[in-house]
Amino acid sequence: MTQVAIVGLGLIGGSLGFDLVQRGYTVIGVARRPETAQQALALGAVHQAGTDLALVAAADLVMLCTPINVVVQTATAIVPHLKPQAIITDVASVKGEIVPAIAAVWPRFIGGHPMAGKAEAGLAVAEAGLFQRRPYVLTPTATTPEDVLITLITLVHDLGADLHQCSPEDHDQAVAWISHLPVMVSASLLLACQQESNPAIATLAQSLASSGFRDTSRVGGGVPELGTLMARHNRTAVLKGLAAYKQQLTALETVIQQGDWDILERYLSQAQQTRPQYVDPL
């Protein structure tokens, strides 16, 4: 496999076109919009860019980089124009409801998500490296055609990514609570803070933000749009995750409102030594 498409050259999408050029692929772009091509152009993020879906049409794997509410429509569009051994996948954060989808109007389709991103979005964010010892899990299933895994595999490796295999529905579940879940509850901590009634204080408390506030907000000011298309299509595993964190809030409040402070202590303690079980310790 020599030639790559990337349909969507955004912060993943022109991301992924720097490493695969550096690393010898033939990258084909597809944009919206023309200035976009010719930004992914002058950046050197792909070696041929334009708009038309047709590009795809001398691509062996097509990576579809769009928005998540129009993964599949990119996908059903983009096949009357692909080789009979053309391999798709994807970059979305949910998996349930696009594996299924894609994979009926194209076989030869696996999953993909690589778990990196930034707050900022577009193309100008786009970076060699990001994918460099991060996450990246394919979503592969009883119908998904060896030689695609196997193709998959290889590129996940290339990128210098840490390979991650499980099927649609677990990914959904599991990305929720580490990735959908802290963006919603990030929000949450920011427009709680806004409900401060003084305009002194909360000038003050605007003042006085650090690391902490910074490290716990930071997926909370990110791109709405994509916030709220992570609910949209992951919505249950989403609503299961909230469910819970509203209990553990619940539970947190009575320990303080009764002043049950060893309880409170040992409360954290368990946060404190279940953390490194989902980020390593800096």
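Residue numbers count along the first chain shown, from 1. Given the structure is predicted, the values throughout are model-derived calculations rather than measurements. What changes on going to the form predicted in complex with another copy of the chain:
The two rigid parts rotate relative to each other between the two forms, and of F131, L64, D172, V72 only D172 lies at the hinge.
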Contents of the next structure:
Protein chains: 2
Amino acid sequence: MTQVAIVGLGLIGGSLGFDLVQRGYTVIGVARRPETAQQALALGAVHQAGTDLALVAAADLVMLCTPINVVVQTATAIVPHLKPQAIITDVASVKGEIVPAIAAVWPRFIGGHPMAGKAEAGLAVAEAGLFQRRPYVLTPTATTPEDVLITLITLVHDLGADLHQCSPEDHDQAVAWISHLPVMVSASLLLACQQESNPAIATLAQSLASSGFRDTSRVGGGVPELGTLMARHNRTAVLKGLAAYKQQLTALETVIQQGDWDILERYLSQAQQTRPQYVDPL
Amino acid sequence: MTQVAIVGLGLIGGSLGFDLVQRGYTVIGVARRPETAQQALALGAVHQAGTDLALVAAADLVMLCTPINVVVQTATAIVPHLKPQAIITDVASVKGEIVPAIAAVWPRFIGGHPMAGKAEAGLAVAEAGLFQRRPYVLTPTATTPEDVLITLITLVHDLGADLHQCSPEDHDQAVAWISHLPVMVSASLLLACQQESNPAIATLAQSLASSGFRDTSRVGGGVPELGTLMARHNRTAVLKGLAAYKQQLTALETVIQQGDWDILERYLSQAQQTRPQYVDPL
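What I would like now is the form predicted in complex with another copy of the chain, since the data block earlier showed the form predicted on its own; can you produce it?
Every component of the complex follows; first up is the chain already shown.
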């Protein structure tokens, strides 16, 4: 395995390029815009770059790093150019729709999701070591060839990332809980505050908002296009999360209405005990 | 105005003590436990300290810094000891219940809420300058004597805090939006994640949770007693916030169910535009 083609040279594609060049892979970059290809070459993120998808012809491994909504069509478009033994993987944050669609056009495929993000996007913020000690999820299925899985396990190891393996469906439900549901929960807080009809109260609330509000509203105040893509491509899992969430919220509302303060405190204790299972308490 | 009594020597009471000693006030501390009184004296947070509420007899201004659930009973207990012209204020985070209750037993009263908090509580974490450039809300009513208001405005100025004035009810609705509602919203996220019945997905979600989940779940994973006190003493405003919140959440859920991606993106854009009105974008 020496030749890797990276299609899509943004934050993830560019960062993968830096790491793979450093680790001795030969890296070919394919970008939509010629300037991006030039920039990737100039930065040393790739050995060779261009805008023609036919560049993947030399690759043993193709990593699709395009936006999620064009991953499947990009896979379909490169198929005619691939070597028979070439492997495709992708880095999209949702897998349930994508994995069967690509495997149908190219069986030597495995879905992947390196979970390293930044507030900004694009090649300009790409960096070496982005995936180090960060989760990298692979989603093999019953039809994934063994050598395809082994190739990707090796790559994840080379990147210094933490390997996780699960089905595409389990991946999507897990990220719905910890990534997509929080966006909807947090955005609804901002939208609710906006409903205050008394301008004096609204202005006061804006003046008094502090770190608690800042943290709770952060992901909900993020890029709308991203939140929309999450919901669109992970609809079933997000809706399952929202249904469970509404149930819990209504339970809290009910005990507050009824003044069952012991039960409210028990619920909030459960929440307090749950959090360290997910994140370091900070 | 020279003599200030601080009843309750925790984070807020202790920090007020440091600042007021520094600014030339004579400060008398009253604590529930003798060790706390001794410690406040040793730290220089007060000039004189003890556990006897009768110590307030010398005070021109009494600042009630006890936990919210004993503020009114503490006010009632000190009344027999007060000089006729003494002023009472409190620092509780909810005002609608407390203000009329204390004004009924001592008309020379004004509610206050210095909005400086820390993750930990207690005198050990008290510090000088805690209120500097932080909001300090005063909640005068139609019956608040003019000189009482002026005395407190001077004090807020001396502390270097940012003065806000509003009715007790407006205060409570504003803090419900930016402080109490976020706790319920955030706790419900933790409780919802706990509902995942597939242990493989739950374990994966716990491994993959990162900064987005950390921020959104932070205030919901806080001290259960505090969240319970907020809901208990600010029930009406919290319930109003929860009702508006559920409406917004249901609107998001509906557009996701219907696949109205343009409308979802418009909602999320509104959320993105709302956030900078409340907090610095970070």
